[in-house]
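Have a look below at one chain only, the form predicted alone, in structure tokens format.
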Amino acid sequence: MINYREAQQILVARARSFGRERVGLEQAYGRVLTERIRADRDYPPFNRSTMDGYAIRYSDWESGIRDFSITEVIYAGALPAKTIGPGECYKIMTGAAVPQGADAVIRKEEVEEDARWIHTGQAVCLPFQNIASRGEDLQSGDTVIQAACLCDPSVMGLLASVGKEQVEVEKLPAVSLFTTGNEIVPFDAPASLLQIRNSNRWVLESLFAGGGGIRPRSFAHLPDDRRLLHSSLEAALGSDLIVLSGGVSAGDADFVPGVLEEIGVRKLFHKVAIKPGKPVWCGILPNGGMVFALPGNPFSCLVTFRLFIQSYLNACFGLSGPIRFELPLQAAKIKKTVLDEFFPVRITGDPAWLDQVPLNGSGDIRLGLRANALGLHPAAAGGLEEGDRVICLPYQV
């Protein structure tokens, strides 16, 4: 039985792009950019005032002039009609272009304005103060964004700023999603005493949606019927990714591993030394795609997706592996397994710490409600004490 880091390395080695496509900027959020983006012009494209104030000639200030007549008011997006001479200034707004000839802006708060004059009094003035010079941020042709970059809000803003109407991004995988089990009924159906509603579908669809807006192209719930499982999985062999939950352990009705191998899926690993999620199964489709068969308990689904499917998708998209960092644990934790144990935590506090979230086993339908990360209790560690630093993996990456 391999450990979870070995399993992740196996998956990263098998990662492949799902192709590339061009999308409009309005569709790019959350996608992975695959093209290098360059500045289409200097930024700022002109000398820009960073304050509301008064633009003057610094040579006037150096010559001892402290009172200036206002020759014109300049708003953002406007051009001046006049050129200032000795002892003159422009009243200028934040974001407006500083006209040629002016090379310093005195803040509005530092002067007294009297009709068409300003009195600078004790104001301080230096060359090009409160002016963002043309090309100070970027010069035309500079690389703005490297490829293999997640389109987050800052990237979206940059793309809009340089006028990118369309961008090239990684294609999203074609995903076929299956849940299994005779005891499972749809969430909107009546449930008998011996039945449970299908939460795993919604856990997994939500996790996929958070991974760049992936939407499974198909979903089916299958009873514990070997023949039906065989025909349904065989029909999905053209997928980039097949994900199942349930039917993967060692029970008499756990048909998934055997059926997958029957239809030509080559096993990469079955069982990983973690709790929860130990029975996870992974294999390669005949078309080079991947199959992940996850345990049926809801929290096991969440953990195994986060550890394995997310790691695989990141590598396919050319992104770095999932984020890991250490924070102190707020309260002691007892070790109940010899495996690497993942447990729900909430990153909270100032400075931050990890607060354990109650969970009554991996079948608890609360799934660590209000947790925002997984904490790792390593196999080699005994009990964790208050203040011990713990590796955590945030849900949002």
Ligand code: AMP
Second form
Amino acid sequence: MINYREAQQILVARARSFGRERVGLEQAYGRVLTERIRADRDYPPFNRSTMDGYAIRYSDWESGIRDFSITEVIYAGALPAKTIGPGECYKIMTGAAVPQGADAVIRKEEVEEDARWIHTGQAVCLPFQNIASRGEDLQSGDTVIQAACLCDPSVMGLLASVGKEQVEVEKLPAVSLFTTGNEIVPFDAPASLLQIRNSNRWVLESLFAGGGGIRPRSFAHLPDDRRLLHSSLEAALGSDLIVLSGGVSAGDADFVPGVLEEIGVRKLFHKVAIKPGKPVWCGILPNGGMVFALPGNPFSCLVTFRLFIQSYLNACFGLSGPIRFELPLQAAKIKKTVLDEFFPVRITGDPAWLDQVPLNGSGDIRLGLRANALGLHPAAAGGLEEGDRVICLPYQV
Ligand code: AMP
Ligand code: MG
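Right, the form predicted alone is done; let's see the coordinates for the form predicted together with adenosine monophosphate.
Following is the full complex, with the preceding chain placed first.
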């Protein structure tokens, strides 16, 4: 049986872009930018006052002048009418353009002022103080973003600053989502004692929504019926991604792996040495797309999505994989298997540590409620002691 790192490597090696498209800036948040972004002009575009204060000629200051007459008031977005002369200053607002001739700004708080004069007795002054010079952040044409970059709030602000109305982004994959199982009913249908409400659909749709806003183009629930599985999955062969939950274990009604191979999906791996999620099955579609058949237990479904689908999608989008880091574990944990065990943890505290979140096995519908990361209890490790450093994979980076 391969381990989860090997499985991830197999997937990453098969990663491919789903194409590119142009979208308006209002659609770009959370998407992956594929074009290089350059500064359309110098930034700042003019010598910008970074303070409310008074703009003077530094040569005046050097020659010993400490009292200045106010020639004009300059607001952000405006230009002065008059040129500054010896012994004169402009009253200037934060964000306004420092006019030609002026080359230092003394902060308002440092001077005594009246309507027409300022007295700068105690102030200090250096050339270009409190001025962000034209082009000191970026020069026109400078590359600000190299491709493959997630449009986060900073990127969104930057794109707006440089006037990008449209940007080129990675296309989202066409995902066909299926859940399986005779006992599964929709959450809003009456459920007999022997029936289970379909939670995986909602887990998976939420995970996709969180992964760059992917909305599966289709969803269907299928009974454990070979023929129905066959026809329904065959009809989805044109997808970029087929994701299934349930029916991949060793039970007599676990038809999913067999049916996938029947319809021409080439198996990459079946079973990974992890707990939960061991029965996960993965294969390549005839069109180069990917099939992920995840185990049906809710927490297994969540773990295998994060470990495999998320890593695969990141690689497809040209992003680096989910980050991992190490934090001390708050309480001891025993090892139950020889597998890599993933367990729900909450990163908390300052400085941070990991609290274990109670979970009664992978079938627990609480799904590690309030967890914000998966902890890893490595295959080779014995029991974990309080304070042991543990690798964790945060849900959100
Ligand atoms: P399976 O992987 O099909 O053997 O299912 C394993 C366990 O997960 C069973 O107890 C199922 O009832 C449960 N299960 C399967 N699919 C779902 C689903 N969509 N929502 C909630 N529980 C599920
Ligand atoms: Mg089942």
